[in-house]
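For reference, the chain that follows is the form predicted on its own, supplied as structure tokens.
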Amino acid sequence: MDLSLSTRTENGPAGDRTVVVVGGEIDVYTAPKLREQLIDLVSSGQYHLVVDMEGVEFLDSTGLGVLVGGLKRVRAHEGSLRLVCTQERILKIFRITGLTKVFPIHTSVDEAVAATD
């Protein structure tokens, strides 16, 4: 399974949010890719982002770094990294690694742009 990328801008109360759709499989093979779209937003001034994981299937202790390396990326910026996410395998490995504190979930794009904290 290959791993599938797509953003957009949305505009919410606090500002536009980019938004980066990801489906498939967040592993060691695919998360570079990941990584690298992460980068480039960042790199380009993008510093509020929201990571849409409904069509993610699968996700491993590779792709949950580059998550937090997304974070501390914005958070250098004074920016913000939310997810989106409303699958509960998905949501269990957030859950037992602790990040649920780490990362505010949303259950809609709308709500995590909409979010203002």
The other form holds:
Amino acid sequence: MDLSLSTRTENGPAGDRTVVVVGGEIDVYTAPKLREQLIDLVSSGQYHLVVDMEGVEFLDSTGLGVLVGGLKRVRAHEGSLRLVCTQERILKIFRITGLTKVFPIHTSVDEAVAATD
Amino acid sequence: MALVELLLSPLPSHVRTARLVVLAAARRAGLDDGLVDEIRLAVSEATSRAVALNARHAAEVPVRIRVTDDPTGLTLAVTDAGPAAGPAPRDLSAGLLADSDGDDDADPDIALAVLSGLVDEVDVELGTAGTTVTMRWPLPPGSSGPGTTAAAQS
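Please give the other form, namely the form predicted together with its partner chain, since only the form predicted on its own has been shown so far.
Then the entire complex follows, led off by the chain already shown.
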């Protein structure tokens, strides 16, 4: 399955959050689309992102690299990038790579939008 | 012993082709769903790495993927034509954070490090014209072996 992407804005207690809903497979072939989306959002001044990964069927280290790139971009503007993921097979690669220490990972979009820390 | 062998031009879109074919072979071999998920990630990491190396260093040379299974387990070998693999970074998150975001290629070292964290049996063999990464997943003793479905074993 190819990658699907959509974005929407939600109001949180600390301001607007841009929710990026990702579905399908994130690998070396599809990851450039996600990276372009994240670059476009940051270029248009949206520095607080929530990436909803509940519809992601597959993610490898290429996709992780894109998420890390997005994190670096929003941090350059004192922004944030939060992930929403409860799927064990996706969380596993975050644990193997130690990225659970780097990304705030939430169990729902509501929780990620409400986060203020 | 059953064999599937693939030769892939080093194109990013073929990484998915490799996942689909290797997964079909793993299911046929009777590996359970948890291991099939692990193999899906492993074949993607190893093939992304090989595709990136061949595209950069030997674009006319195909990536070779060989899957064999017998009643004791399944073996996956991915051969590239790139320069010898370097040591895997110890701290993966630091490696990913330090990695430049400027290209789409899989970082060969990160892929190898993920594989060593993911798969119990990984062997990296330097050949005369590239590297072969071999991974092995055992089938539990007493499982009915190739030809059964995962559901039939549970």
